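The chain that follows stands alone, in the form predicted on its own, written as structure tokens.
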Amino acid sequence: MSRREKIYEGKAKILYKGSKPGTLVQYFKDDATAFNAKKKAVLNGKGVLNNRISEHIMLMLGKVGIPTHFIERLNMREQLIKEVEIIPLEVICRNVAAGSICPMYGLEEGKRLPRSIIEFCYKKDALNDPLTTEEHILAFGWATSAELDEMTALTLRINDILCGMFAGIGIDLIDFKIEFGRHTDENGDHVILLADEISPDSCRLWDSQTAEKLDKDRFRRDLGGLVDAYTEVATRLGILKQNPKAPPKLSVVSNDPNSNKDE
């Protein structure tokens, strides 16, 4: 097998050059990181779960008109995606007070916010992804005013869709982080696409009845059971089913001919 050309390696994913022009292969690692990679671990199966959950969500968003970079899942750890120029901003949508917003504004964790709040952070690990403002974004040329408007509108739509989807399976969407990229489509038009991933790595997800955390906070806060929590999310979404003969084990539900492939 020929060696693939690595384009970029991040904390949780690797990007390789795709077989067709304008495409990349996104590989999901088992690495878990927190606090800008100051805390690290390798958790077997995490990458497989994030790949499947993100695929499910990207497909669902695409069906309701959200433009995404997702093309298809290639195997249990990889997706074929459209190549984009990542806009150097993390877009955070908050519905309930949790994480950094609590000490910043003296809020009690779990308090529902008066309305959903959109925040922008400059995507720069060396600076710990600082919170930024529209004034800074425009002054430094990270995005245009039209791009900010488009990203904000898409984020609010995504929030509405995801809140409904998760509520239907007994999960509260507390907050999430997403990224966007610039892409030139087949007609030569410049468009903004949802990029990166949407998974329990990038969302805070709490059980609606117990408030049990089903996301990366289990790793951040040393709660343990991160892979079990991600498996629970995948199971509720219908991606996985439990084998009654072996309760701890889970098998994949898919009609995809690639579903039994690994990397």
Ligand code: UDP
Given for the second form:
Amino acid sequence: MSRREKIYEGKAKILYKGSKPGTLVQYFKDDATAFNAKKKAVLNGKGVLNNRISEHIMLMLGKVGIPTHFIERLNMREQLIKEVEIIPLEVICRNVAAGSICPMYGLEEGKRLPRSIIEFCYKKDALNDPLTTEEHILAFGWATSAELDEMTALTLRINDILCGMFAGIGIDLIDFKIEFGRHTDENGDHVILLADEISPDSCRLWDSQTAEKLDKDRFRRDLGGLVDAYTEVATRLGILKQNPKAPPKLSVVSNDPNSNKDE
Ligand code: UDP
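Okay, that is the form predicted on its own; can I get the form predicted together with the ligand now?
Below is the entire complex, every chain and molecule, led by the chain shown above.
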């Protein structure tokens, strides 16, 4: 780890220079933060679970034609990704009212929205990632009109695919946040790639039967059991071995002989 050049450290992940030009290593930490890092904790095993869950989702999206930054998982906490220039927008897609949209529009949590709603937030921690509009995005040059159209179309497709994937394992996808990056591919073409991560840190996931929260709201709302909830998501996705006797805490199935390298 220390041999690598750290290029960025965020709240839940660290980025290092990759071994080949144009690549980075994304390292998943156990740190949990909420309310723009006003609330913090270290939750053992969260990084391992998010690395595996995000890998699974990125690979699945890649198979159905969504361009992503994901190249391969390197070990339990790290994945190799394509270097991108992150577009400074958090793209939020909502299917059911939860979180910040409830007080903002006087909605009852859990109410299905008339249709999926996409929101853009300006990615700036110092400003608390404010909700923004197309007008601001274009005026301030955060993205072009073509990029906005592309991000919107990709987000709607990702939502459809993820809703189906989670429905198949008894989970409702309430909402999620994604980020995109600009990348120049092998042919010199400029493309937009799905970047960052998709995990229970960045989605709201409710059990379809019980509405139990299986996401970071367990930490935000002091419900406890975050690692168990993420483990449950990973188990249902088929990433973890099912252990009928004990809670399957971090019995992560690995095909990679180096997978314990950093543990
Ligand atoms: N989200 C995220 N990072 C953020 C803000 C939101 O991953 O910085 C996710 C959050 O987990 C939820 C969705 O985006 O799945 C919508 O979040 P919301 O705007 O309701 O904000 P919150 O209630 O988390 O403050």
